[in-house]
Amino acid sequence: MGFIHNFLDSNERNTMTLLLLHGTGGTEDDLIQLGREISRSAAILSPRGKVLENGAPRFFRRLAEGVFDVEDLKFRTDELADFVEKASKLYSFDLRNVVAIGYSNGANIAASILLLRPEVLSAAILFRPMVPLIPDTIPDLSKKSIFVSGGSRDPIVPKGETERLADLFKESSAKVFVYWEDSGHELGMREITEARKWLSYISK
């Protein structure tokens, strides 16, 4: 499959598979916790990041804090979208109720997949993420669905990254959600519970 992963499967028929993207220094089992705070009914499916950031696990290069290597992005996008692709075939899942759910570095990376490759997910739950890249053409998110979460406070990802890539994806056509936490680039219970309602209300 070309991913080192988890994949757990739901006892209910036609339910959602959730992707779980970690961040930088995680590890295919980070989020499995958090995936089950959000929903308990959900298959999931959870890789690991291929690129190593001196021994981190990452799912694409950066030249600094904040600084992505695009190039490499792209590439590494790709490579996830058919990975997704892989995975439903292997495990049987719907591909047209896949969402994701990124942590910082795996945020942008989901935020990158919506952008470039939109076809492999329904909606995006995104904590801390950052503006990954410009496409050359501005997709038809129109039948999207995004959650993205800031911390006011955070120091890795400033405020306005945060809202730059909300505006892109307004730009796009998607529903867009945004969440404000009191904190810096730690997840709070708080942020957990209102994605998890938001979920609940999209899954309608």
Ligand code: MLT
The other form holds:
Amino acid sequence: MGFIHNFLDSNERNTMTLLLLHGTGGTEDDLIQLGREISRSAAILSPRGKVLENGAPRFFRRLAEGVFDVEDLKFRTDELADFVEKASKLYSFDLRNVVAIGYSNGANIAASILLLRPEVLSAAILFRPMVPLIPDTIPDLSKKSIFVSGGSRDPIVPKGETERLADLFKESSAKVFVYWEDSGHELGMREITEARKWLSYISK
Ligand code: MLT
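Can I have the other form now, the form predicted in complex with the ligand, not the form predicted on its own?
Let's see the whole complex now, leading with the same chain.
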């Protein structure tokens, strides 16, 4: 399949699949508990990023903190979107109901998938994202719902970056909900609860 990954099937029919995308230095195991807190019944697909930075797995190369290798990012975005398509055939989940949950570097590649390969996601929850790239053409995201969660004291992701990304999604006609957690780069409890409530609301 090309990616080391976890797949946890759901006992329920016609349910959603969560695509879990970890941060720098994470693995396919890191976000399982977070995914379960956000949806108990969804199937879970959780790959490990293939790019190593001093041994730390990531989903694409960067030149420095917050400075991305855009060519590599485009290649890795396609590779990951292709993986989701292949996984949906192998594990028989519905490609029309895949919700990405990404943290930090994982949120950035999820944002890139939304901008370049939106057909593989129906919604996304992005914790601490930045603008990964500016696409050549603005995609039509009018059928996508996106929850963006920033840390108001995050030293890695400036507030304006998160706002710029939310604006880019709005310009693409997505339904965007922005939440601010009173925290740094680390995840807080309230934003997880808010993400769960948001997902159950948009899934009705
Ligand atoms: C990134 O490289 O994607 C961002 O700087 C977030 C991070 O991984 O620290």
